[in-house]
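Take a look at this single chain, the form predicted on its own, given in structure tokens.
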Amino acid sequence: MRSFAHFNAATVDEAVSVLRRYGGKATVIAGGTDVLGRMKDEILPAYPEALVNIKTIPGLDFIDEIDGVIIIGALTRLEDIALNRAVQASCPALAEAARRTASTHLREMGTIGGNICQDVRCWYYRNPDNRFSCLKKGGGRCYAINGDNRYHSIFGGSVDQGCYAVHVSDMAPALVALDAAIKTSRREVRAEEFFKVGMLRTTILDDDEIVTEIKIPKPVGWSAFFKFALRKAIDFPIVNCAAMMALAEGKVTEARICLNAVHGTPYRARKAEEVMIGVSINEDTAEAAGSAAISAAIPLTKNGYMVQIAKTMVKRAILACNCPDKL
């Protein structure tokens, strides 16, 4: 690794002004299991000049209920936010991503504000050395297209002319299914508006902006995630999904269906949740929605199988909602 600052941070003010200062030459480091694998494979064009640690500003570890609404820290480790039980009772969707999230290890260290803002999966976009100067990195073409695209997006490119390399974060479709909201150093958003891919980046914040707190309304039906791996214990998702569905007499009312690792960003899938309205969740509701899920689909030449591997993820998920008892 290279030489760089290391200032540690006391406050988000403090956190902010560092990386104002630096200009976006600057990397913002808390559980660092994303962020120091970049550093030693030197994957990027340009190494950060600093780096600026948040662990060390109190008060953002921490999961709360209010009226509830679960709140929880962007420095809180996703163990525990696995095995909360305010989180396991009325979010079990997120409670679950968090539990199949890598490794045990790697989840006390890893934080949920890391893991939402994670950079992406691509193995030419990660060579080490900067050895595929990729259009994600501002270079001229995405080696996957006509390359190694095993594990890349079915639901077509993102970046002008197209990158195919996904987003992988288990938390991220989990919290865009319970419509969540991430806060920030200077506003509050919505899940499913926090992440856009451009060169170098995979969320909408500013150079000088960092997470804050993650909040989860009351929840109005019950929730559900699954994923797709090949090593189960350890493995980012092949395919995951997360769903939420609200029943009233039998019948949904609510559906908010999202799956991760098939494409740039979380993938909202609108036309399951359409299937869904009005009717019960049964075998076929949920195959009909699985259907309309990967109806938009245009896989590459190698990652055909995905596209039923995304459609039982949503029929599995929300078969798995059919909990009226539980809510």
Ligand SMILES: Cc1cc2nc3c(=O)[nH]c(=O)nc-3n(C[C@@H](O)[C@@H](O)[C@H](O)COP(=O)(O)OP(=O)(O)OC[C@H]3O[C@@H](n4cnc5c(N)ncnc54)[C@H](O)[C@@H]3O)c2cc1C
Second form
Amino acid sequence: MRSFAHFNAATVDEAVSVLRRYGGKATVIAGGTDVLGRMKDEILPAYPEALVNIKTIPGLDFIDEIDGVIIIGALTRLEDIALNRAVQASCPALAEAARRTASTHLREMGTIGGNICQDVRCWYYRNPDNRFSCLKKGGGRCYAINGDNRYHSIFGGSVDQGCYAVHVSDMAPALVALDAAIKTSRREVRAEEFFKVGMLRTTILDDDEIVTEIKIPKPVGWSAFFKFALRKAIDFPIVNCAAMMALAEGKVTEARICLNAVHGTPYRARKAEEVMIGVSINEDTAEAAGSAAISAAIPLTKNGYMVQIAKTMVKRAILACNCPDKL
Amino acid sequence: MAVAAKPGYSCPYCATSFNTVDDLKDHVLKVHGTEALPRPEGYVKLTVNGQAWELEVAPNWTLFYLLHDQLGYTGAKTFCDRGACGSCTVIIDGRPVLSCMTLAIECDGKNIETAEGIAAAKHPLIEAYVKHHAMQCGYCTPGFVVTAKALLDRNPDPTVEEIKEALAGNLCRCGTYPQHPIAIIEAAKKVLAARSENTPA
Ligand SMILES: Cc1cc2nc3c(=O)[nH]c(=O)nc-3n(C[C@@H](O)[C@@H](O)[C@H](O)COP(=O)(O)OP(=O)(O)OC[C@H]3O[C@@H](n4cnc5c(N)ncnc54)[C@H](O)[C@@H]3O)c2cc1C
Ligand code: SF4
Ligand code: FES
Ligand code: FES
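With the form predicted on its own already on screen, would you show the form predicted together with the ligand?
The next block holds the full complex; its first chain is the one shown before.
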């Protein structure tokens, strides 16, 4: 790994001020599990000149519950989220997403802030020494579109088209389904908006902005998370899905369903949500919602198999939300 | 991991390169007349298996490089060097973590335990691993043992499922997986027995 300057930030303001002074040439490091991999392989044309360690900022590693609202500090490790009683009781989708991420070691290191800000895993993009200078790195073409795209987007290119890399976070779809808000050093945005950016970035964060807290409003219903991966541990999702369903008299009154690893941003399955409103949760309705979720799929040459998996993930997540007594 | 022979610190205002953080700091103060960049780090105080160290480390040293190549704690091994195999596991403040994905410079004030410490303390895990021969080539074994030690510290009576879950991040190319829960359950019993002996009735 090549060298860089290193700063231990003592406060959020200090982190922001160092980032601002480096104007895009410095990178935040939290658990480091994503950023150090990127640096060791030198995948990007530009190597960071400085790392700003935010683990030294006190008060960002906590889980609080206030009147049913769960607030999680950006530095909270995924293992702590997975094992937290309050999270398990009111936001099972989030606890399960954390539990299914990577491996014990990576969950003991990886933070929720880092998880939602992690970079894509497209294997052309991640190839060492910037071997493929693709569109996402400011190069001329996408190598996946005519290459091996078995783990790429089944819902078309990113917002400004062109890049087919998927967002692989396991926590992100759970946060979108639970309608969480992401608080940064300068604003608060809803989880869904946080990821809506063009292909050159993975979040709306400015160069000198950091995530400080994640707020989950009191859930309106039971939630569930499902992940399909080739291996049980240390494996990114092929497809994952989180859902939350509010029920009244056996009928769904509110539905939020979010897939991930299928598109450049977490993919809200709105058509599936529409199917579920006003009906009860059963095999047939969940099946119909699964089909609706993938109605807009346009798979690439090698990832057609993901479409059926996405449908099944949606179906399973919906069925698992049928627990009216648990909340 | 290769360590750059000459660390370069470049100025955020004019991109001039410097060899040391101190040179960069002087430059920023004198040439640009700004406030100093906050505390560039370099010195760390940490404890490894009970022994205190005060060291100057380069920003790009991983904890693995510091322990293995600089301090001679060669128990931890690197296999993937990318966070995907667990063979470099050490315990930091009670958590089993990957030393290949941890920067040494960020370990100030940390309490670190390695396979050497576990062996020196004659932890029952060592004997159980030998007895059940939970290894073939042995390369991954320290990573498994350290992970198992962290598990037993928190959960002295784990089920086979809990053991499998805790070890899910440790890869073994020789495929010794079935032996680990056997060895760990046996060690757990000894740890529990030793504890109840030490607690006055
Ligand atoms: C082998 C392996 C397997 C993995 N498997 C999975 C998996 O199954 N599912 C999954 O979701 N992920 C997986 N990951 C990705 C893993 O890195 C994340 O899960 C982890 O949570 C990232 O957190 P971190 O704190 O280590 O992030 P870092 O590496 O510290 O940071 C990641 C990125 O976010 C930025 N960042 C971090 N914190 C903040 C903040 N507070 N504000 C602004 N920016 C910030 C950093 O600048 C960096 O760009 C895996 C990683 C590895 C190496
Ligand atoms: S999918 Fe995106 S990241 Fe991958 S090669 Fe194409 S442009 Fe690059
Ligand atoms: S060498 Fe650190 S996880 Fe593989
Ligand atoms: S014993 Fe050889 S890699 Fe595990």
